[in-house]
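Taking the form predicted alone, here's one chain by itself in structure tokens.
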Amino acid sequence: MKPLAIAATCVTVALMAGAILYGESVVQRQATNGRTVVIYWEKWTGDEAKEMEKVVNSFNKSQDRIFVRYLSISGVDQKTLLATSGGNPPDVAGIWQEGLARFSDMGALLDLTAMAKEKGLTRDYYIPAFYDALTYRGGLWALPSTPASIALHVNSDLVPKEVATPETFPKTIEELDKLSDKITKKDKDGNLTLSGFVPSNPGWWNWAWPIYFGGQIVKGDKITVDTPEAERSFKWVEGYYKRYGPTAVQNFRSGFANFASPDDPFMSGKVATEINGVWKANYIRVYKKGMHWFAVPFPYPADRKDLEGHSNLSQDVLSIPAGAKHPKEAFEFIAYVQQQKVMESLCKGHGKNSPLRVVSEEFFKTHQNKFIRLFDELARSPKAFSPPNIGIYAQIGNEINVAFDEVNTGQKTPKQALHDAQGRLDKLWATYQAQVLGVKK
């Protein structure tokens, strides 16, 4: 097994000791009627956890050789790394796709290629964009649990009637900007009371804005956040704060409630449009039943019609940590989740689209998201994109967020903010390459 590059993650000896103790206290493997016990750690809580618990119970009832013990674990990424370094990891870890490259670089995961091939779980079984995001440096490091596509959500009661349908809604970013300006309202003191659109809401995908304008943030083994496309996207961001006022925008956003509440800005009518994931329909159904809304692909720059239908994707995934006691049995459970009927039930329970190439008509007809076909189409689009597979993706996202905030508050020009972010990332990437990847320059 490839040694874990613990030094690169600044994990101390004390944390290592804690990992061993933590793993011993949580990874309990008492026999269950002679079955092999597979320990499964997952990040989900609430209804999402219950939906996966149904899958686990179904698997346990389907055979008498393996028993999956399912545990909801907060901070599952870091705790899985620590438990793996301590030699006592779970057999299955439900983590995020964005962390796979780092886990792989650290030798913390098993390559699933051979086991997946044996079960027929190859690229042609999945929507390509979802499968490809799980491959890195020649290995397959996870398989999907629940994926998602991202789109623009529109409150049809807050936009003019002539654009209040998916067919008539603006197709370009420039048209969206004009519509936003038309809708946006301020009170007599200059405070925003309604916004047509704001790039900072919800602010989860700032890394994607350069890509929505035709750029890349990683190209080959180079980090490329300071590019003409990125600068153009940040000038677009800058345009909103200049038109509405940086203080007004910040004060407006400071009043936004948690997205999982009826006071969420989209559901409470503070913003007319919002970029968000397929899961948004779940929250609308729970907190704002009867709301009139629809979803459309996020608009594209008027001079880049080739970007029409683009969408960023995300995934929750199932992986097997290096050193897992029962990898074969763990993969048998993962393969069970990949069955079409099982996967569709889980994804529907989470309010998400399926990662599988073949999807039943029943899935579409009974899904609680009335625009589920759109999200499925976006995932299949050749313009769909995922977070880049690179070990310092988290740092890239953080630095882009810093640059975004600097531009959105008028502290720096787009060019300066991106230039500074590029400089910091170049240093971080060089250190990571030397310490983790063993790249000598």
Given for the second form:
Amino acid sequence: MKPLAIAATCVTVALMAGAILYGESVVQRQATNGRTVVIYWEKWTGDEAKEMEKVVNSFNKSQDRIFVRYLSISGVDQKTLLATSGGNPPDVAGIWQEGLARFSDMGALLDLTAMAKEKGLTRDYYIPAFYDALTYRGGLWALPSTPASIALHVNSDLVPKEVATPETFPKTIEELDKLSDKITKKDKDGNLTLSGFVPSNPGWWNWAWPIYFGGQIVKGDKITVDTPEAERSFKWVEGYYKRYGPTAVQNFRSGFANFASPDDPFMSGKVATEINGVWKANYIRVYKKGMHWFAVPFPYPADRKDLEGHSNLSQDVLSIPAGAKHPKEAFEFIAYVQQQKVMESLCKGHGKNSPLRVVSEEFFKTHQNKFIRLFDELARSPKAFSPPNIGIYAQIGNEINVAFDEVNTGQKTPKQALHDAQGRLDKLWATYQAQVLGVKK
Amino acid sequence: MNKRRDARVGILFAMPWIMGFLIFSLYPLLSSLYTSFTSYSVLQPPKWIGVENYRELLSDEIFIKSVVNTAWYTIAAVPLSTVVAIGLAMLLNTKVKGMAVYRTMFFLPSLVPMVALGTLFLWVFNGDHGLLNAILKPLGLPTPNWLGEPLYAKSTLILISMWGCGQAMIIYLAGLQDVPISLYEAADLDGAKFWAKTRNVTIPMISPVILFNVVMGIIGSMQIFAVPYVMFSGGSPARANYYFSMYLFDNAFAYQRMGFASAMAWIMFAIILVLTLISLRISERHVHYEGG
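Return one more block: the form predicted together with its partner chain, after the form predicted alone shown previously.
Expanding to the full complex; the earlier chain stays at the top.
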């Protein structure tokens, strides 16, 4: 009886394993039908993932040689790097533009220059600021999936009527500060209940403040986060902290809910104005339909009219990791995404502007963001800027965030905070140059 | 001959563990020791740089800050959680109706996963509409921004560490139940009150358990990661909550500085080893073993 039971168990296990393996191969054959399978990892989840899935499906239907297998995963940049180092990367990785230099320095990406040229995907095809941000040390390391420009969003119901239109809204930072002071409200305990503007909300682009005041955080091969412009921008940040109260701003901000919720501070009426991306309209449509709002370029310092129309840009990009098994097929998919019709459909689905130089009138007319033309213009502005292409961008961003916190909590003066950040970054950069870039001291 | 065959069979049976140890423990350990002397971004072969990573660490103010933060946390959290866990264990060692329910209630929180715990406490300690401030405000007590102000943010994390003291509490409870009743009876005959019995009977008798929990507490506190990683992005505000393991993780996986991160790991190992040896040395005078 005992040997019989063992034999029966072995047979059952073998049958089950066989069924699983055979079933998997059947499913694979059905799905790919003998086509080359391109593995595509993407960061998006939810509606954004679904929009890209539509593109993937349409590509798979458009031809019979390549099948793109789309996988939405978290931590895509770290996982791509680890998979690349393990010799089994995806064929296409949907990462962020600001990580390209680091990936490139480590030899983690394929240079797409030649393949892009062959398909006519050159600088002329794109809005220059978007294309340039994808180039680094003479190589082209990715092509855009969806890009975005950033602007000041204004809740029309919370600002005085005389400034409640894009045309009449303050143009300079000094005017914005005055307006903010005018409409900011506190309760009897000194707690903020409404703020005209707070530089720490949403807090995603602290690295950009020095540039909004005319500075640069990277000049050539030098990191420059303690320039007079940077100090001026942090003094401006400090001004809010001082005017509205040391703990009031902190407490107020700690009550801000997630941006993808109806309790988002801008949608719930806690802040009257907020710097944010073109995608904001998408969330307003979902969580606060009917809200009265408009967007304007972020104001410029009164004595720097030359900065009018500035905007920081961000981009989600498609790249091919080094060691990808099917780079040519992967690029065919990436090139498909670059087609004007496909790109416009994807960008519209994500509520973003297009990275392409030529944009159809249909795109503007049917886009759910009524200020889409503004975001398009901002991207084309010569004053538009992207995160700097440098291998230690992540550390630069972190150090500026720390300096921002130190100023915003009154621990250090702007000069001291930026000076300290510069000191730390100088050391990091020297080490990076020596160890990764091979620059001899 | 039989002995040799027995040894072979024994080794064969132990082989899965031996292989596992060699492949998954010893090799990574030795490999990380070698890596700590290299510049290694994972994608390119490691480049030997000698003690450069260790030298850089000594002058790295972020590293020093992370060490100070971790020490601050350990110094505050370990004694506090020891006192709380012993106190709870003593309460749960009394003869009260429904004690099994109370024991379960106090132990359950320690089973909550760290990430869920971090997310939960983000709401409890929210300065604007958190549960804690909602309780403090009607009582006329200060309602600070627990997560936004550096000093409060650190203290908040120490308070949160109490949430997980159920594990230690159960071990203390087992220790307490091992204390012979005859010792308490003798103390009663001598007229000893609660505090005298605690100081002269309970604490000495459970001192080996205390030593074990303190050593484990030090090791755990030195490696604190998940809760501050979830609650304080980048160790905010201004790295007030940036701990050793967070900096190690960032260097390894965000900046791909595996050599530097490996050097950090070995320094952490050395610190923990020294602290454990100090604890053991101190314990020689204070820990009472029944058999010894």
